[in-house]
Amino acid sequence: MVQLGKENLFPIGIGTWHMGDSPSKRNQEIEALRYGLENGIEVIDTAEMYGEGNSENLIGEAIKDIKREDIYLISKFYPFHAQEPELERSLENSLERLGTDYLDLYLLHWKSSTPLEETIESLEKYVKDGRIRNWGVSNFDTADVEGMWKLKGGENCTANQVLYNMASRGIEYDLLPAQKEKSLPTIAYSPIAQGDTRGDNIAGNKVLQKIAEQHNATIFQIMLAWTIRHHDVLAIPQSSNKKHIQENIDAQSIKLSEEELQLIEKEFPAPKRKKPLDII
């Protein structure tokens, strides 16, 4: 389980980038979301940017008959909506599309030209009035989160959502250690490198194929199990296929041995120096 705020959550959720954009896939995507929620997944991650609201609309339809308290909803707002009155308008639009009165977590999608203390002040106000339960950030590097912690209310940040997978381990050099020290959880997007050309190198890796065979699993399940190997990372792979959703759920029970972790380390070594934050 992963703790976000006061919630202990299943460590694998569903990312929804590109979902809701194709009418021909709509029913399949809704079925996949409902299947995930009915079989152990709690977290659904979206953003106003995804299809300019298409993803949120899709989710709203998918969850309308599911108990709201069984879902942990995350959405994100554009950096150019990070000040009033645009921020409140973005929040209200997201709530309307999702068909809910509140978000469990509301994230600044990436750094904004608006002073962060202004944005935090608004987010804290939304927490107090109940429209969001927690707020966080996305695509913040080490200096960004350290600067945030110095601001009034900055210590209330609930999570930082960043790119993290076997082929993209840059955050392990200093960002993850800094967040561990402050008990700030990480939400890993693209944990199986979907949408990332580096994922092609992983999918064909012979060592991973052998490890997957030993666990009677797919390479993607091994990648997920690796991403959540610590208890402060929540992974949000995107999937609109019920079979893949079930495989993602099953990945939580895969425990990689120390020997297997060392083999993976040899194939995809941890960074030995600071690298720019990866973003896709």
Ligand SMILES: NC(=O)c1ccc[n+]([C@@H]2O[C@H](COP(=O)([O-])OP(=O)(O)OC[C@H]3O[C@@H](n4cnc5c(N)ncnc54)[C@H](OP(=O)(O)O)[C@@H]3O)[C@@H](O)[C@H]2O)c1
The other form holds:
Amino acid sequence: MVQLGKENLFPIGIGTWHMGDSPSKRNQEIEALRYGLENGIEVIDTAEMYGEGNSENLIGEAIKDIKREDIYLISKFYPFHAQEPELERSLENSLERLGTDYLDLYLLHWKSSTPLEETIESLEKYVKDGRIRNWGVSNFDTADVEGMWKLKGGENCTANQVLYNMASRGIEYDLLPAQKEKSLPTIAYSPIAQGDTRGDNIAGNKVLQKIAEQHNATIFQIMLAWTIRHHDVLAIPQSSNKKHIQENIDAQSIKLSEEELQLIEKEFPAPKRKKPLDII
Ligand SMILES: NC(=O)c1ccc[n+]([C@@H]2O[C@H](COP(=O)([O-])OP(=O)(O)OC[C@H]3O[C@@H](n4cnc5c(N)ncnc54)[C@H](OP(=O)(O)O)[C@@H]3O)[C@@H](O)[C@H]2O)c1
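Next block, the form predicted in complex with this ligand, ref. the form predicted on its own:
Up next: the whole complex, starting with the chain shown before.
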């Protein structure tokens, strides 16, 4: 389990970017989301940006018969909506599309030109009135979180959602350690490198193939098990395929040995110097 604020959550959720955009895939996507929630997934990640509301609408339909308290719903607002009245309108629209009266976590999607202190003040207000239970940020690098912690209310940030996978380990240099020190949880997006379509050729790696074989697992499951290996990162792989969702759930119980972690380290080494934050 991974702790996010006061919640202890199953460390693998479902991301929903590009879901809800295609009418012909709608039923399959709804079934996939329901399947995940019925089989151990708690976290669903979305954003007002995803299909300009299509993803939130799809989720709203998928969860309408599921007990709300069994789901941990994350949505995000555009940086150019980070100021009232736009921010409040974004929140209301997300709640309406999702068919709920609260979000568990509301994230600033990436850095905004609106002073963060102002955004935090609004978010704290929505926490008080119950429309959100927690707020957080996304795509914040080390200097950004450090700046945030100096602001009034900044220490109430509940998570930073950033790109993190075996082939993209830049955050391990100083962002993860800084967050660990302040107990700020990390949510890993693109944890399986978008199905290995980013040119890293992870699936072709012989060492990983062998490790996957030994666990009777796929390389994607090994990538997920690796991402959550320290029990302090929550991964949100996107999938609209029930079989993949079951595999992603099962990845939680794959324990990589010290020897396997060292082999992976050789193939996909941790950064030795600061790298700019990877962003998709
Ligand atoms: N905060 C941000 O700025 C930001 C940016 C990017 C993404 N995100 C969030 O993070 C989520 C995940 O990232 P992502 O969508 O970029 O990439 P990802 O989760 O790394 O990869 C998604 C791809 O992997 C495939 N897949 C999933 N499970 C699989 C499995 N077990 N075996 C084989 N293929 C599998 C999916 O296809 P199938 O549907 O066929 O399974 C899909 O094509 C997004 O959906 C979104 O919610 C946030």
